[in-house]
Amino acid sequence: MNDLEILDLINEIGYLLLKHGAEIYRVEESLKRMCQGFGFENIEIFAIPSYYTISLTLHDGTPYQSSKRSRVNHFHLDHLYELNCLVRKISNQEIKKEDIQKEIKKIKSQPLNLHLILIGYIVSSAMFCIFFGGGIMEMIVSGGIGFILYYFIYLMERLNINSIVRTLLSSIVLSTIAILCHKMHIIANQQSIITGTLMLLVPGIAITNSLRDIIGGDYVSGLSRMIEAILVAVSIAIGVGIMMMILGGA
């Protein structure tokens, strides 16, 4: 396996780390450690949430540069864990070059546990509803909205709708259901349902990662993540506000 084939594998791992929501410092550090593990020199890496570029010197002294862009990122913690384990093996030279491709294919073939995610939507929305003052009926309705949101968001992802529009439409759907249930006297406290189900849309991970990037000195990536999180939060407020004005929610 020559240098370019090895670097293709390293770039694939870096792309997967970026795609599945790894912190920027982790992407840069992982790429650098893998390149060092194979003996490359003059390694420079720059990454932002949707893009990274890498430059180094090959063993024969030839300069090398490559870049990767991930247009759609989804958090997948199982994949991140497996990728981090693979990075450690490569960095410590605990894996044969020929086996790296097999490990990458194995990681990429791991499916999402969609049933567990669905349960998470239902239980999380129901529990947050209780936390914000809802009763038994509010908890049941909130769980039902979580069930609907799961399939609604899944459909929009399949249609490649961006996160801002997806969040706006999701907030419209959940607030509409909550307000209509209140008007039909199924529930008494619509605010607890709206607030509880909105917690499914709040970009908590993006905000946390942005602050971590800023504290770590990655200001460009930190600010870009923060702007994205703010836009998502604004779209949530707009979606709920629109339906409250149209349907006259209390």
Given for the second form:
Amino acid sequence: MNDLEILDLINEIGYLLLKHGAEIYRVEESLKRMCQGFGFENIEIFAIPSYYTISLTLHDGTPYQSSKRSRVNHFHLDHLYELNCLVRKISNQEIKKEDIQKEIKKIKSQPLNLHLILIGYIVSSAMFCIFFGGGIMEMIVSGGIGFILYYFIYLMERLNINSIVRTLLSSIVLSTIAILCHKMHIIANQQSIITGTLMLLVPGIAITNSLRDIIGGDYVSGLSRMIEAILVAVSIAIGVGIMMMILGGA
Amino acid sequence: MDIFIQCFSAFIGCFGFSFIFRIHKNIRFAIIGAIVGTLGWVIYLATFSIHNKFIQTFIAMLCISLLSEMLARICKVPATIFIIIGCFPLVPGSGIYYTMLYAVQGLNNMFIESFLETLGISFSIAFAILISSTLIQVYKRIKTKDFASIE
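One more: the block was the form predicted alone; return the form predicted together with the partner chain.
Let us now look at the entire complex, which starts with that chain.
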């Protein structure tokens, strides 16, 4: 296996790390460690949430430069864990070069289990409804909202609608259902349902990751994620507010 | 009893979130993350005597992220996995709701009060993550004796 083939594999791993929501310092550090593991020199890496570039000197002295762009990033913690293990193995040189390709293929070929994600939407919205003080009836309705939201968000992701409009529309849908159910006297406690299902949209992760980026010294990526988090939070609030104003819920 | 129901629902809720963030194979991480989140909520409730939501959230989030970092060292996984799942019970979802409710009803004093409270809770979460990550970084540097040089 020559240098360029190895670098292709390293680039693939870096791209997958970025795509599956790793922090920026993790992407940079992993790439650097892997390159060091193979003995390249003059390694310089720069990453932001949707892009990274890598430049180094090959063993025969030729300069090498490549970059990858990942527009749509999705959290996939399973893959993040497996990639992390793989990176550790590569940088400690515990893995044969031929096996790296197999491992990457294995990670990429895992099919996404959409049913489990649907279950996650239903269970977490129902349970957080109870967490915020709902009863049995509230739990059932908010589980139903979670079910609807899953398909709604799935549809909008297929249509490639940006995350701010997506959040705005989702929060409009969930508050409409909750307020209408309250008006029809199906449920008594409207607050628990709206707050419980809002948890599906709240950008807690974006805030967490952006701060971890800022601590790592990556102010550019930290700020861009922070702005995303703030815009998403504002769009949730606007969506709920609009529907409360129109339907007069309280 | 109420507290028990809350903690139980926080546990299952966090577990559900781990499915959304695609932990489908390594279920043990989902369980650990959910336990961390529940513990965070227990700590939030246990520090009730402080009567200050910001300090309560700060302490709980500090415990969550320090615990996550420790567990991450033990299980050899990125600490973000546990923090992402564990932070959910503390996220001010109800704050957003009440802020908008008061805004729509035209109760301006209440609106500003709950708006500032939501903002403050978010800041306490952020500040706790900031402190804990820095602590871990310092600990790592001292342990490996890898001090940065001053130029």
